[in-house]
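Consider the single chain below, provided in structure tokens and representing the form predicted on its own.
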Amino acid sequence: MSKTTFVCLSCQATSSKWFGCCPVCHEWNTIEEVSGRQPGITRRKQHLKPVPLQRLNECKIVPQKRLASGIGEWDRVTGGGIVSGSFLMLTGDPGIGKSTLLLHIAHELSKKHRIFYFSSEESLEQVKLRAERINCVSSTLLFSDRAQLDEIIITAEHEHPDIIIIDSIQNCYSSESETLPGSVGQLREAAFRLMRLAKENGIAVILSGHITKEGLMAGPKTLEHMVDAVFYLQGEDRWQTRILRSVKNRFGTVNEIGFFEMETNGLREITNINKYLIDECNSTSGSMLASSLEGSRPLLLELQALTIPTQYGVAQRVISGIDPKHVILVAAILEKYLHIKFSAHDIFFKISGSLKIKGVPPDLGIALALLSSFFQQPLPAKCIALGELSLTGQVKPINGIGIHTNEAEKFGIRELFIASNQKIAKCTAQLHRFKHVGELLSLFN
């Protein structure tokens, strides 16, 4: 029996009719029609059998086999390579380079493994033109432009490749469903069937998908819960840089990032992003170097601050690349204990290179950048701040400082601003220790 229901894309609430505003989560224009054959919910008891139970100490662990592509930035973000039988999702803005990145990965992996590439959005002629442009034509990599999910699954079960890539999941459809490709019903069914394909056959499945205007992965939220890993490919204005970030990864570090540069012949990995960041740093007032740990990678960032007396009744706060509330919090701490009226100043703050910090904010670096701009005095060249500020004005040590100092010393950092009780093993740079924010004023006399 065919039944039509309406599902909210935001909270997954169901109803028998369409609403402009979801009655549960009150989001607008998120209700979508789902029609198709509804599976039976109840089963007779005589058809059910008890499930086998096992103690964990009796469970045998099979070592996970990882398929490394040789593309260092991709392998870093995935946690060392693709795990056999894993279910992965790559998403990002239209035209950001998802298909190009997947083609690079497929080309490299096909040198040692069997890879099937299903292009549901482009014809084989279009895929060939891109492959020739980025030098990814391979005799061992097999392609198809079929989008029917049943055919893809049957082919994978029969041929048993190591990896199948589907670009993209929104264009795939099932003959058993009456809804259009990309709808909630189609996406749920496709994700479930592909997940079972991966787990039961040991075939790694990589999907590409679109994102919404809010920057989230398109489709029901359950899709993110079903996959083993979600990777976002984001664009930056500087250097045509693409940042690959893991927001979920059952086989690696969350928030790990990799850097690529878009060129005429495809994506080129940037193995040493800190060199690009350091080369553009200038020792001017309002500029301060800090280090932020993104996943397992320390990034050396130039913090830029500009403070000017406000010309309006309410001071402006224009902040990009970092949580605005955190910069405002640091400014409030400085105003409280240093008696500097930042509340009467406009504050403009950004991270050089248009990068966005998702790790622990560099408190001490933010404070020094604000003070440097306020006093119009530059800080010493080749110096970096590594410390946390408490609401009482104390400068606190940070965890894992050795990771940051080792990276900083590679690029000739000569001075470190740290907490007075910060423990540090080996460091050739000159150390400046501070116990309270009031002691920071000694740098600007």
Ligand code: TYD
The other form holds:
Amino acid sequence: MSKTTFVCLSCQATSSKWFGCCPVCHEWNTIEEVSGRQPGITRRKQHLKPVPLQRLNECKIVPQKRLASGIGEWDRVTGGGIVSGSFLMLTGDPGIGKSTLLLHIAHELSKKHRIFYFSSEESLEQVKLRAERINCVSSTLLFSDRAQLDEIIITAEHEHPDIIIIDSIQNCYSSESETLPGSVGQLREAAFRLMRLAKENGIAVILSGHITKEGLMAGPKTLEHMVDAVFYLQGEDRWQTRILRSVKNRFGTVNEIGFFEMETNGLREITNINKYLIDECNSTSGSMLASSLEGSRPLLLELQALTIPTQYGVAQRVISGIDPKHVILVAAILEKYLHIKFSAHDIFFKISGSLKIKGVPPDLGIALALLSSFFQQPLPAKCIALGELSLTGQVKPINGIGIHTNEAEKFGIRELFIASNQKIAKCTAQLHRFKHVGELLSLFN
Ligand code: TYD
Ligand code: MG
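Given the form predicted on its own above, what does the protein look like in the form predicted together with the named molecule?
Every chain and every other molecule in the complex is listed next, the one we just looked at coming first.
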């Protein structure tokens, strides 16, 4: 008999009862019913035979074939193109541009490979209208608006394309499952069967799935462990920018990011994002340039700080784009060694362009932005800070500085603020070396 279980979309805890509030992670309205039957598990054990075991040194490695689209930002985020037989997921808010991006990629890839695009969300007329709008109508790309999983799998097994795209997984349904399309049970079953399709046939499968307002993938969050890679498409409030980020990638670097701009005729990749970022940067008080390694690419960031004396009791900390703890820590270091009363100041802090970074915190840049706002004095233009701070107030060197300086020099950076013992290979910029945060005061009069 099939036993009903309930799963929390937030923490994946299972229970035999429904709760309004998850007893494990205490999130509200995250519990969903799943069918007790696990996909793909056969109950007829009498047909099973012991499996042959292998030694790793006898195991042959077949070189991975990568299918590059020629859209540089996508190819970099995927780790150099889609690996044959991989199982990928593209997710993001509804309306962010997932279908548009997938159509661009499918169009480019279809010039050299066989791609099937299953549009379970939109009719073929709607897809055609979009394709015309973004100039991606091709005679090589094949579409279907069928949403039944069994039909999709049979078609792929029969026709053996290089890639199938399923847009979106939440709209697919399986005739075998008793639960509704989009429910956790259906999604898990669909993902399991598509994973097998990918691995057993060498067909790359790309799923799209949308997340809810709370940032939960309405189910697909529960699929993250099954897929080889998860890419998030996120929006930014300026320049109509869309950021594609790899949050998991078995075939590439995580936190790799790609930039696109949503235009009236589709998504255009931004190949020179650092030029955009640098051009936006003005040398005003509270602003400092730093660099953060996101995935394999250094991003030149304008850090913006605003400090003002606290008016009502407790000092406010409004920090975005970076883990707030880093800014609070840097403020504490400055308070301790420079005797600046940040504890009596509100601190507002963000990264220009509302970027969110995951790389190493740009400590020295944070310190300089805070000091520049506090003293209301701008720092030199075209100047970048590359250093970390220790709790003892020492300015520490950063690893792999060359990758940052190369990028910074490309965009006309003329001065570097670095640690006194930072080893640095050839660099034409003027170097300002600091041993301790106390020495930063010399920059302000
Ligand atoms: P879409 O790719 O349908 O988003 P998703 O699949 O993530 O739900 O994108 C829909 C939005 O993008 C819609 O608000 C209109 C906008 N858009 C453009 O601005 N330019 C375009 O060329 C296209 C195709 C869409
Ligand atoms: Mg869509």
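Here, rigid core means the biggest group of C-alpha atoms that superpose within 1.5 Å across both forms. Please read these numbers as outputs of a predicted model, since none were measured by experiment. Residue numbers count along the first chain shown, from 1.
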If the two forms are fitted on the core, does residue 421 show a Cα displacement reaching 2 angstroms between these two forms? no
C-alpha of residue 25: shift of 2 angstroms or more between these two forms, rigid core aligned? yes
